[in-house]
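A single chain, nothing else alongside it, follows as structure tokens in the form predicted alone.
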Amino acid sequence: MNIEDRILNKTLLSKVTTAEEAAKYIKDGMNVGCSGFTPCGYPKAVPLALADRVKNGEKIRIGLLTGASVGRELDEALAGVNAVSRRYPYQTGKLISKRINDGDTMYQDIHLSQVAQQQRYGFLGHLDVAVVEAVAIMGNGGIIPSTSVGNTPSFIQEADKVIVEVNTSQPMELIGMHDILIPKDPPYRQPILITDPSQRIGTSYMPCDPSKIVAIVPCDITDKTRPLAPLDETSKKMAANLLDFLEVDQGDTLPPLQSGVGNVANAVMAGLLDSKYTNINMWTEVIQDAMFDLIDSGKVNAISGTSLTPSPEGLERFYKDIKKYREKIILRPQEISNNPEIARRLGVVAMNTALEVDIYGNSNSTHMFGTRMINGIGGSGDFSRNGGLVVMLTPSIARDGKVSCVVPHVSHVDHTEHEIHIIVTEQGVGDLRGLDPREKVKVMIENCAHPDYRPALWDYYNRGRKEVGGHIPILLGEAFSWHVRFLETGTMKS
């Protein structure tokens, strides 16, 4: 099928263009929204070529909104040539990231389900262009989006000019995979009206004035989603014990599950297969692997999401059996997906991991040793604020045993005592549930700690009783003392 069949609106096809014809819609100063949530349903052809236009000479600087991280045909191909002055909200590219250490890139760090609202407020300046991938475009205008929604509708409807890439390498199957809603903001915003994750309440395409169109861009660049590691011991390990309290905890029927992206949250869902759960509904972010082994194995009634998130093994596993998938996935954008009031209504079993927490159940998930971004808060902050069981999963140890990943404070905080419920790492399982502070303590480090740490974490407390006492006892300068410590000496071992 070539490009025409896919504009379904004929007077548009006079928009029809290259990418370096489009991309010169593209100033320097300005604001553009673009597809993608993970490296699924990003634009490629055109940020290359803008991408080119710097390298050739051109000065140009521009903010960047997406729904969360994309390919590197657009993070990292525009932060190779220092493009980027500010990027909201997410990524997880090499080059990006380091930009934003290095000051080059100013980024705020946004809880994933707000930033659509805050972009219409005019929190993070006025969006000149969008930038879309698309499988097709309606005869109203209509734009149908490919592996992702994320925060697209919403750069669509607030840009004053949009840019269409129609990826003809993206199947025509996925039509009828979304439910697009955009919510009304405050004060005259309605119920959402889902009670169960199998729900639409929306549109299969994004709406789009045809008149905002001013360039269509065929473009055949496939995703380029990111491999899994294999399975380790660890990620097994932690899954197990997670899986082993909700059979006692949650019984016979589990509530809706959120699951966060990565190996971790890919083993959790493997174990599933073989748990006693069957009827099984997700309400969540990203789609996974393991997800697909979920619905052949027939345990799954809906998966409700933003993005696909695959393996490339796991891409093409989706495209050749996209029919069957397409009949359990629904994707909606990410102020849908990540709703609080959804999120809280459906009591969802939210599941997220962290670099580090501490042994009073703060969590950090975003700043290594406190100070160098990682990749962002994304929607772990949605969930974790209004699960109705709160999980934060992370290893006990880290660079091969150098690092307790249970610290006496953690250094940076993106997660507090405060919303987290259950802390899992591959010692076992911490229920924090209804315990002051201090009850706490033993249960972080004899239930989580890794063996090696518990002395020197069971001396820090002992002490800070001691010395300073009160409902959170805590030596300031010494628990940092732990990260500097590795710092130093390349352990954090006592």
The other form holds:
2 protein chains.
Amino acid sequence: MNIEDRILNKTLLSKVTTAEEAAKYIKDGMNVGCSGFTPCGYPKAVPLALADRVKNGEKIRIGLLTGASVGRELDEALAGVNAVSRRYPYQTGKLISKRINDGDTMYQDIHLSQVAQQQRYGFLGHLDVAVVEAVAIMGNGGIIPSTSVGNTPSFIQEADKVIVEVNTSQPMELIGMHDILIPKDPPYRQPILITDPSQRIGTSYMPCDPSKIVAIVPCDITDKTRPLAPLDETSKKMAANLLDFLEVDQGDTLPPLQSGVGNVANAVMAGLLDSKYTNINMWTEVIQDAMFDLIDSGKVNAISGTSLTPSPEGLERFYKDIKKYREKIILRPQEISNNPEIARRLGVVAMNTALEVDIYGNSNSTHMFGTRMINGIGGSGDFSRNGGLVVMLTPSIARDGKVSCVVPHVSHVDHTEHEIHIIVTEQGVGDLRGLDPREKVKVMIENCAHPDYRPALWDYYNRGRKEVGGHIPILLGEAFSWHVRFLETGTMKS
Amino acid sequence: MNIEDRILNKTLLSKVTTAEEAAKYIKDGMNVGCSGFTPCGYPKAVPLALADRVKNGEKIRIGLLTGASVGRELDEALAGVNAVSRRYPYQTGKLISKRINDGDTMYQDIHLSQVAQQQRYGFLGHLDVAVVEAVAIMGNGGIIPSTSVGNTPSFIQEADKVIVEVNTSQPMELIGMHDILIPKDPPYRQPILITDPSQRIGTSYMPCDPSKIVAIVPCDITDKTRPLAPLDETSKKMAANLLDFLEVDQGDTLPPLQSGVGNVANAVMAGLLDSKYTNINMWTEVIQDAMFDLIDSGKVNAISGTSLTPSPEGLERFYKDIKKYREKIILRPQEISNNPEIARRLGVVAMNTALEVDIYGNSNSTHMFGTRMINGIGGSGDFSRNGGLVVMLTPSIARDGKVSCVVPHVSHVDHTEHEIHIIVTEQGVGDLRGLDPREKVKVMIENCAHPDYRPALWDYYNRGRKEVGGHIPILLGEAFSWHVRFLETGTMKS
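Which structure goes with the form predicted together with a further copy of the same chain, now that we have seen the form predicted alone?
And the full complex, kicking off with our chain again.
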């Protein structure tokens, strides 16, 4: 298919150019908002061309905003040449993560539902250029997103200039799968009239004033999705524990499900396939491989998210049967998919993963030993604060048992004891609803912690109860002693 | 006015009885949901009668649910005789707080918007009895709340039995000030169609099946509201700092304001009186004295909350001019006043107070030294996670300068670095929007911390940056050393 067939607004054909020419619109010090949420639907040719200019000696550092993490042609190419001075709101690449932790790149980790409005409110600086992967451009200038929506509609609205990468590797059959609505800002904001994940409230394209489009770049580089690890026993056990719990707790029907990214989430979806549940609704952020199995099984009513994030095989499978999957999948702006209004209204079951949790039910999902940024909080905080049932999952141990993921005191708090209802490990389920912190301790240690660490956790708590007392007995002098011990001796065991 | 004139459903007159008789419906082990949010609109006669039974040797311990804190005839009377086995979701009394910290009373500190739904979902146990202060009972059994709404409408709906205290000290002119809507639970929940704080969407009464009303108790005990301390210089300075900031940041109009309870909040409201702003809207939880001044000044469009919480003089002033104030004030269920949907839609400026904040922008508003529960998180988390501009206020020092309220690491996290935009002390304003944690440090130390503690905070950070590095440099071994030093030596200064 020719690029011209994807540009229905024929006056825009004059804007078709090379990635190198388009990248010239991006100058040192600019803020650039890109499409992309997970390694899907991000621009590829223009950022590669930009990185080449830096490699060739030009001094360019930009503020980079996206939906969430993106593929290597964007984050890694630019971080590799240290061209990112500032980054919002989430990332997963090795190079960009190193830049952030080394202090080369300033990074704020923002609740994903809030990024677009914070950008519009001016919290994140003026947006100079939007670089957007598209399937096609409509006659009215409207841009059809590809495999993710993220913050792209709002970036297009706000940026001074728009560069469109029309990606011919993305099938035209994606048209019709998106549902785009940009909420007005207060005091004009209106209710978001979604009461069921299958509802559509917007347009199939992202509105764009054609005069803002300064360049259109043909591109055929494919999404670099990440391979999926085979399901490990620990993840399977965690998923089984959660599903057993849900079957008893929720009975015959489940509220719409939100599920984080990764192996554990995939295991939960795989578990659902074998469960009694039918008419499953997902109100979530990312759509992973196992959800295609669920659709194939006929057990799904609707899956609403902001991004596909399948494995390479999953993406191939999706492309092959896109017409079938399109009937069940809706991709929305993350401002809608993660909106507190909808999470609260639908009463979603929010299922996210933690790095570590503590005996009082706080969770850390972002900072290793409180310090080293892994990826970011993502949408977990949007859903945990506002969902109807809030689940955090973590294995009980990591690093061959040398780390307990149930600790006396988490080294960074992303989700607080006030908002987490259920904690699941491969050991069991901790149902913390309605419990006092001192009651939570028993549940956390006996149901969730690894047996190897239970005596030491009890020892910490019992001494705290005796020596300090209070509603949440903390031994301030040794709250982080387990982390310190690991850093000094290579194990949390004493 | 006679009690009969307040009971319009005449078949219910047969239920009029004494507090002692009514209290007999409450038995050991029951869960009791009471009206009341702050020391306003809580039942008085029945809990006093219940406490008397315990004093006389009867063994009664109950689970006690309210809107938030309540007056001494409820929390303190029952805690005084150790009759509260379990308490949700917020409290301020000395005796109840001691019971909680001593472990006599199990307490979970729940985001206030979520209490009613968590009760309906079964997270907090079955509700046996609701005890409700009322101004009057309608012909259809509908109950008119008095000076607060809280969780009462939902408790009435859910409880097996309802006891009504018709309080003749509460003027009939309160009728018409409330707006009651109980959201349906998922999957039937609908959008809450409020786009402006002045809108009404419900009924003026709390619906109640008359057959559930087992007793009606006449009562004339007044609300025991708390006196207001005169505005201190520190609070005035904090308020001035915040208002100066808002005038520049927000320009000529303010979004609806949410404001926590207490002295600092009152100072902010007092400051608004002298500001350029008119047509002020409040979308908040509690309505305090200074808001009456704002109404008197003609600068207010609407004030929406779930409770009045004036001083004794403020309450008198309100009663005296109730018809005037009623035109501007709407009291709603806390499920609505604190709802994430509305906070997000209106883009409220959320202004709450912290016990301590840290250099990375986390805040602790509940647990002294991480351990001792003061009151609870209240609605601050509902507004901080979902508001449009999120402000935390704290003085820079406490206890005559022996405590720095800006610390290396907060000892309990209620509001995370992901959600706080602005931190205000009497020293200045820390604008953290868009900043990396390492950038936040400079702002927090130079703008917010007390000069006496700045060198030590810089020393902690600089050593962390050098020795540990990473996105959030934490010295795990000494993160809580300031708290420990205070507990050991009586000062955080070394």
